[in-house]
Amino acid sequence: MEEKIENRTAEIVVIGLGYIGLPTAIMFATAGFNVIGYEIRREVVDKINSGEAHIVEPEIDELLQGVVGSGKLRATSDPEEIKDREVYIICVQTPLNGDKTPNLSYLESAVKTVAKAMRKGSLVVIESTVPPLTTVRMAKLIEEMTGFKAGEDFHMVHAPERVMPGRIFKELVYNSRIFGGITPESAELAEKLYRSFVKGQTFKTNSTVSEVVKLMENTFRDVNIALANEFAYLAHQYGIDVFEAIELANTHPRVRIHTPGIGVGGHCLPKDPHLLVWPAREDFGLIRLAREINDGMPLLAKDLLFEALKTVNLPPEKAVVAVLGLAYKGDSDDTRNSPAKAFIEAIEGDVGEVRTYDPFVGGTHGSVEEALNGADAVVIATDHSEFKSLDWERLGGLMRTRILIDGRHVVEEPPEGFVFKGIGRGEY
């Protein structure tokens, strides 16, 4: 196996061609491996095989066309086409159930697919973010289905992705990577595989440490964003601009406060703290409280909207509200766990009409102008670059009532003639 990895003759199957799986498949194909992407969504398979990406990410279309055109990458939804390969990399979602417990059905289905396809000696890598001890459990599942022994007849590794949408290809190459093996030999084999394109530092450990590290990283960020959001609540009480206060506080050499906003979205941060504490025997108040604070931020935006409507004596049920942005982060089409959607759900039924515009997400109005024409209030829910240079004097002329709610600190100075409120902007 090592020799096949070193001379790039090992065949790689990537299970799940979403925001992580497709870029990962492209990188291995670019490094010279023959890669098969396995995806149950037939329309995604057809799109990829035509050289067209189904997700928005800088560089992805050009890179995909190159590896599809060279024959190094192809996609399939036929499990027969992925049998008897050397490497299987699992990049499927691990969402939460309604009660905030992990839904590992996608992962278990992928592992079963691999177990039916793999050969003796195969390397199985889980990139999906999972609760502690999951990789060990998945290895046992493969053992039960195949009769193979983990660490002897096959290799099993947890190698968590650590990238940010909008920077995926750069970070796949330059970010450090962690390889948690069922055995040290498994971790070493995975490290050699990923070294085909990774230029960042690499670290080897066991699979449970690797799982916990990934969850700790995102829980750290979530808890610190919750603290920043608490500061935003305080700013409204004290009548100050929290962003000015944070900027000044961050001049301290040992302080680095995060940025508050309308909420925390994406596939990772709203989910990973729950995964971290789910198998634990004790409750952990700080981690769970941080989740509650961040989940509650869309409701703060709703309060600011309704306060603004009250100042102009406009009943909410008669208000036309335009929401700018549906993605959870700027210049992305990723709407998973989007605070914008949570905000819309919170106001629907209480206001007369909700309109949306997002330049990266389909199913919205065609332009800012179209969304704001005749509207009473506009709420910025995503920090897309386009929204940072809007001409509010011109756009205000299209509106019936000039109310602007900034949930992402996109507007530096409140535009003249608007009733303006922003999360953490307590002085206005």
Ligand SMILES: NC(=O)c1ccc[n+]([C@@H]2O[C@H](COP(=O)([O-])OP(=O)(O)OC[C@H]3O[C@@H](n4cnc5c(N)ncnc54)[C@H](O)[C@@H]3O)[C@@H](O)[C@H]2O)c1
Given for the second form:
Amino acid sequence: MEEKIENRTAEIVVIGLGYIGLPTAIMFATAGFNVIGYEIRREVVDKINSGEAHIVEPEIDELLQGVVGSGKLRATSDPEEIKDREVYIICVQTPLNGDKTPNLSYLESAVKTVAKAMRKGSLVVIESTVPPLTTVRMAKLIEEMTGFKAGEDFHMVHAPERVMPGRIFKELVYNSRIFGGITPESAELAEKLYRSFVKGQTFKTNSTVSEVVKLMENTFRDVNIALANEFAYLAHQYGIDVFEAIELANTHPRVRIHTPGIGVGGHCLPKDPHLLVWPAREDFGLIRLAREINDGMPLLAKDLLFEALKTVNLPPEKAVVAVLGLAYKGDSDDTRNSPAKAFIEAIEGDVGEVRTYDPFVGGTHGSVEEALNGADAVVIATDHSEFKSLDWERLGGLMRTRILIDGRHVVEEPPEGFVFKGIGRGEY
Ligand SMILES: NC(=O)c1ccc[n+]([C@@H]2O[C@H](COP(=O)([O-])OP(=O)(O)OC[C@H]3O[C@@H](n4cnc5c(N)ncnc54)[C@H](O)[C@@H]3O)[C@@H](O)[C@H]2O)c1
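Next up, the form predicted together with this ligand in place of the form predicted on its own?
Next comes the full complex, this chain leading.
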């Protein structure tokens, strides 16, 4: 196996061709391996085999056309086609159920597919973010299904992914990586494999440590954003601008306060803290509270909007509200767990009309001007570049009432003639 990895003749199957799996398959194929992508969505398989990516990511189209054209990467939905390969890399989604418990059904189904296909000696890698102890549990599942002994008859590793959408191909190469093996030999083998394209540092540990490391990283960010959001609440109480206060506090050599805002979205940050604490079955107050604070931020934006409406004596049910931004972060089309959507859900039914505009996602209106024409209030929910240089004097001329709520600290100076409120900025 080691030799096959070194001379790149090991055949690799990537299970799940989404935001993580497709770029990973492309990287291994570009490094010279023969790669088969196994994906349950037929339309995704067809698209990939015709050289077209189904996700938006810089460089992906040229890279995909290259490896599909050279025959190094092909996709399939047929489990027969992935039998007896050396390496299986699982990149399926690990979302939450409605009650915030982990939904591991995609992972379990992928592991079962692998168990039916693999051979003695195969290396199985889980790249998906999973609750602690899951890799060991999945190794047991494979043992039960195959009769193979983990660590002896097959290798198994958790190799978490740390890339950020929009920078995936750079970060796949230059980020440091962690390989958590169920045995040291498993970790060593996976490290050798990924060294075929990874130029960042690599570290080896056991699978439970690597699962916890990945989850701690995102929990660290979530809790720190919650702290910044709590500071924003306090700033409203004291009538100060939290962004000025944070900038000054961050001049301290050992302080780096995060950025408050209308909420935390995306596929990972809102779910990973839940995955971290779930197997412990105990109440971890700080982590849970941070989630609650961040989930509550769209409601603070709603309160700011309703306070502003009060100052102009406009009943909410008569107000036309334009929301700028639907994606969860600036210059992206990703709307997964977007706080903009949570904000819209919170005001819908209470206000007269909700309009939306997002340059990457679409919306009910095709431009800022169209969305603001005759509107009473505008709420900025995403920090897209386009929203940073808007001419508020001109746009104010289109509006029926001039209320501006900034949920993302996009507007530096409150524009003249507007009732302005921002998260963490001045009195409530
Ligand atoms: N997206 C990110 O930025 C990011 C970053 C770091 C880690 N992660 C983690 O990586 C994992 C994958 O995330 P993603 O964003 O790529 O998800 P995704 O939803 O974009 O992709 C998952 C793909 O797997 C397919 N799939 C599901 N079950 C399958 C099965 N049994 N067999 C074959 N295919 C199957 C789905 O159809 C889908 O195309 C998650 O655990 C996530 O937490 C994601």
